[in-house]
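Encoded as structure tokens, the following chain is the form predicted alone, with no partner shown.
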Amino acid sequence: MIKVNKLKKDIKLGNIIIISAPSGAGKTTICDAIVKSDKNIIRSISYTTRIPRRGERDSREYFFVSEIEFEQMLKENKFVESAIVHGNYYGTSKDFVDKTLKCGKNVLLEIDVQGGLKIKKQYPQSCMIFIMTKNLNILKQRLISRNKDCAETIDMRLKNAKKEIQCLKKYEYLVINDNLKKAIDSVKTIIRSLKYKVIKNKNYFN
């Protein structure tokens, strides 16, 4: 006899969500709309040495922090992840991480292909969207356009576009951002469609 009502307390846990692009694919659009959608998605923010855009606040894009900050938590090892980006540290706070989840909460993690290949080492049930456009030259053509970066930088991002691409069969969705509005909606649907997962409930019928 199934005993469907006997379920174990971790079928309540969370998921984590990792969301990598190459920069100006709209990642950031994107992880936007997703997380005001939807309260159950709490997105991690993470710390960095890098110096803040204009428009961006501590606390709400990033943990802003100097690299002897940066270095300190490091020692303490107080990331489930960290990197070095386009010369910056970035890094995710475990913490952060483990009680969001505990929480029955997803948690969003918007991170770069390193980052995210070492949190789906050690969270592997973790589900990883790619997000990018159809071609590099769409992409050129959008950091140009948004005008915040210098044409060395602009090729810098490029080059390394080339390489995150390379880990794209490491990932297990492709969302290719044509139309924004589009590219939400499938993302969106990835995510309803984790909570019918067989390894997230596997033990349904024990």
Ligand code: 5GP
The other form holds:
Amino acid sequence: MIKVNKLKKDIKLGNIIIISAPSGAGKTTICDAIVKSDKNIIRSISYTTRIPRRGERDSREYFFVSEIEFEQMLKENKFVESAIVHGNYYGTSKDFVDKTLKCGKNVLLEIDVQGGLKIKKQYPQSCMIFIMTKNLNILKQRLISRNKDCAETIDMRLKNAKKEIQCLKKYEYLVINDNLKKAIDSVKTIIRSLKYKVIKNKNYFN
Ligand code: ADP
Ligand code: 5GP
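Switching forms now, from the form predicted alone to the form predicted in complex with guanosine-5'-monophosphate (5GP), please provide the structure.
All chains and molecules follow, beginning with the one already shown.
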């Protein structure tokens, strides 16, 4: 019995790191650097009905599925959160998140603000980081120079950016991605600090 209790106490669940940002602010670039530098952080690959961009590969950037497939997964409760973003479905696999946390690893979710808030409700210990450029003009320039979306898509994403920024106050950290290296270092510092976070409901010192 003592052994079982000790085991239970020693099990360390991983944490969830939510990174949200208006499209073009640099979250994918920053997340790439974060997962490369820390093998304990595992990035979740979302499901989406969006058409793959040039250079994107199924099961690498996303699991690209049809609307019918996505709606079937919704019915089967396969997502821990899902949302319609810029007119497409996006969702995070529940199974993946739970299995990764149970292994003691941290899960990195690169999701929109609707998804971020849904995750925070279910996993209150999650760390919420919002990334933004210095201003909306720079955001526009980044979307144009990324050269992956048409003018109409860029316009829609910029309009949505204004709404997404309204949710900033519900996040815990803001990182301005002006200098990329500094932004990556700031995110790393925030993540490093998580191990000192007080865990609610945990019995300390007994
Ligand atoms: P998101 O994932 O938020 O849509 P990306 O990571 O795709 O954004 O970045 C958008 C574009 O901006 C990409 O072309 C990327 O290389 C570029 N980028 C990212 N961070 C910076 C930065 N600090 N300075 C200049 N360009 C950047
Ligand atoms: P993109 O099409 O540019 O890759 O992503 C568009 C938006 O969808 C981004 O804000 C991105 O963070 C968000 N997104 C990606 N995957 C998910 C997901 O699983 N859930 C939610 N809610 N948003 C996601």
